[in-house]
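Just one chain is shown here, as structure tokens, and it is the form predicted alone.
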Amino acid sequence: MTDWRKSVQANHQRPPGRPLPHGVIDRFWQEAAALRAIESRLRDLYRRWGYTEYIPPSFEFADTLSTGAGTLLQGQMYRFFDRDGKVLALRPDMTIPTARLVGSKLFDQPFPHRYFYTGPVFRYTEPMAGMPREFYQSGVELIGAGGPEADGEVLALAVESLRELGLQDFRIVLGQMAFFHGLLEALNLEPADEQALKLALDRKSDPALRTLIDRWGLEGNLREAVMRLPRLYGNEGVLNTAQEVALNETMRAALDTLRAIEKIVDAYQVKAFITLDLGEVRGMEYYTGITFEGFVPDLGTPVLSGGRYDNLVAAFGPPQPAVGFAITLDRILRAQHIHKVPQVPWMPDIIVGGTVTPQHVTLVQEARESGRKVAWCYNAHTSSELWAYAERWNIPKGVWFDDDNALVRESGNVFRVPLNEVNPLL
């Protein structure tokens, strides 16, 4: 929560009203006004990068929004009925239903299709880490390009566009579902043994990763490797470290895909972004290569996380390779708060009273045709009145209009100009 709204609260008495429902706030002032700069700023550099809008429906059919989703965040779906008492769903990413829109309507197109969105999505959570229950988020998919160069033109847009939001000092954390997968064959493990290895991972226990081996009776290169897993972490020396413990061609090949891709970021410059942690096997269940989260330091959930779903485009039509990420825009606000970027301003830039004449409304025009902001404060009676609400507001400039002249208000100096004198003032 930034410091306005914080003050706002604090010195707000509650009238009686009605409330919001749990989990979903009022954006307005100064987070309505950085948000939109926000989505605004990524839509221009998707856009660069050739990427188009893709706008998806607030909801669908659950079981659509279900599809490939796994079990945490089906559960977090807001669902309901409709009068025909079919059960729909609201949005719970927007990654789903690109890849319904591409199987089901555009599979005849010419591949690569590149699409970019930004919006709200809504997830039945418990309210945390700057994160409600209806947030925002912005990303890109590109669909139809399997090989390293599509994964690593995703990774080099995804820091660009934290670097385009003001951040500078951050980290995208890049993992490797093929490589665990491939561990996975060689264990062949019951599905419930599989849950618990990844929680273990998650939790980067050792104790309960020996407990699992142990129980499983695993010895040699399967104990290695699994024990070894958690500390493929960092950046030189690390895939062949990996390589060591490589049981499978799934696995081998994985490695090789990094590598692949370690050369094309390298091309774009942005290879002192990213760090490999191999034992990373967090993510959505649709996730079948690469996985990634972007963190910022202070804030301690990632502002951003993507990666490559293979068969997820299957289930809605001919198959398609993809890969792509989503920001979570109310990160963004509280990662740009905590670093100090540079706020855009959400107030006019200048404000203007007293009499309204012909004159005085073509002048006002003409800074508006120009770029400037303005507005009227009809409520203001003296040109004192007018600099106290610029002041209240920051508003850096005030304009008083009397019938031939104008007292125009600028870093506390106040003067007088004419009326034929005052646009370029404007």
Contents of the next structure:
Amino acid sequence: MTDWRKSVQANHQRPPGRPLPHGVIDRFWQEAAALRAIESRLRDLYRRWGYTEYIPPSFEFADTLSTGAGTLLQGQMYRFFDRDGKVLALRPDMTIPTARLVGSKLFDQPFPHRYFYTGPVFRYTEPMAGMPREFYQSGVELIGAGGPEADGEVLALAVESLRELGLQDFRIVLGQMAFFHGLLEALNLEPADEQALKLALDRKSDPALRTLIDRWGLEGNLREAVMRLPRLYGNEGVLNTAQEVALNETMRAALDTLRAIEKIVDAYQVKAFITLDLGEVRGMEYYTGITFEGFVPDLGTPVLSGGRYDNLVAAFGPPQPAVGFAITLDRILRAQHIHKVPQVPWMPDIIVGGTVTPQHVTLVQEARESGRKVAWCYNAHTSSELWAYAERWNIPKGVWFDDDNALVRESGNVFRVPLNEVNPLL
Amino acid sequence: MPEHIRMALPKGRLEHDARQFLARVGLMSESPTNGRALIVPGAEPWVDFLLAKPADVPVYVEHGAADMGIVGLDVLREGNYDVYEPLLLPFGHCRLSVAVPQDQVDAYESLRLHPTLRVATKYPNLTLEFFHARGLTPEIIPLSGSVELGPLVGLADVIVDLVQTGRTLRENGLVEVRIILHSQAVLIANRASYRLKEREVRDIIDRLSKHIGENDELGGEMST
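Cool, the form predicted alone is there; where's the form predicted in complex with its partner chain?
So here's everything in the complex, that chain up top.
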């Protein structure tokens, strides 16, 4: 084998580094191919379910993107000025632009609308668990349908998406903000106390909950409802237990919705992937109904998150109920890596070298038209140099043209093929 | 066969108490194991323990490299970690306090009146949070040890540091004037493990909580 490493070292000194800003990465080789493969599988899946593509702008007015975004997401936006001094921002998620599109432009077109998107979003966060500040999301929004059927559809599509990407043993954790909002109605707390309660639930901290309950002097069924919230988690019986602690109509209606959703996801045969957690109150500020997150074994962070946001479209136009989810592709890549999901090939199938005659070009074009990925290597002066190149780049097949003959190398074997008989590339 | 659970434990201040507590619960064996090993087996085959620097414990847990962990609230709140905190544990009690030189206690009765405060600390984030909440913008001097030295050598006006018995402060002529945080050991869990290894994580939480007595001091949080 030609030692290409030696020649590289002999001829080039390491060039000076050109650092990238914190939080952005070059995606190339396997990484780029894998990312695009994920996108194209999801795109095909979403199309089969009747979703149509929405390509939002990468940046728009910061005001617009702040709508319903909550302080956390707002604080994470990349903002900059245009020449008129207007404040722009890079999109921190895809849901807000979708809500703007439907609310302000497509509000009078027959509903429901179904949109999917795929592309980078930008958040100024501490890179966490391999998440760059420019990261890729694919997801769907189902707008103009408020019932449990829509919730069930989107949940089922979330499960199908993760399956489509070769993941197994994952779990979708389903929460219900409406249940928590009903509890807040019953408790009638000051805004700061609501935040404290939310934080304690976010941390699943029994001691913090007990401290709050004591401080507020909650008694009887109010106390019971708060303390039991973190335990309203699991599958069988959770809804019945929740029914016992429900304090008002809002909470009971929220549970009825979950029962109806349960029937729908059962019909889609994806119920086994879903776990209820009524104590889950995190997620985007704009969520009003169900919320859900997808977890994959051995990956500490969720790969998918979504929920119902019935008030967001109303910020831009006539109100429309809406539900959707987004998958974080950077984390899917990592999950696929951990779980050894077979990788797509990213290099050509065939590398071709030797003389470039009209006959040889014709043969190469024939192979390309039949779907083979074929590239010329002009830098190899001998067949063995071509084989070395093929080996370095993991290209399974090499073809060396020598006028009327070709040397073909495949799985380590080299054989001679006369060109007037067959195309050695096919 | 239960799912495997890896728990991160902090070396140093909390280590002894954490080991004892876990032994009492029956998760860790009493016999001292190889002192240098970074991963030690548990008393049950499905549990093992990873020994890490205290500040690294929540990092391991947040990223899922450990399913659960034990760490001081001081360390947990100093960072911003996305983990669950199901239990406070009955050891490692201490407080994060503002301390000033003895002869200046009166001068620092109102921190507000010192617009150019220099604060030496190992906890820059909690310190800033405390002062910002009061509309103050002190100069933070981040140190990684022996913070008490700060005022003695004129590096800082006041310090923010952990106080357990108060002895170190006294010996260095410092007096505690404000408490920023009541700290103690806390059990943390990775969000994905909490879901995907639900039975085992729940089992550990329940076993630990049975060994927390009614009279154990609980409820430490930020004082506001």
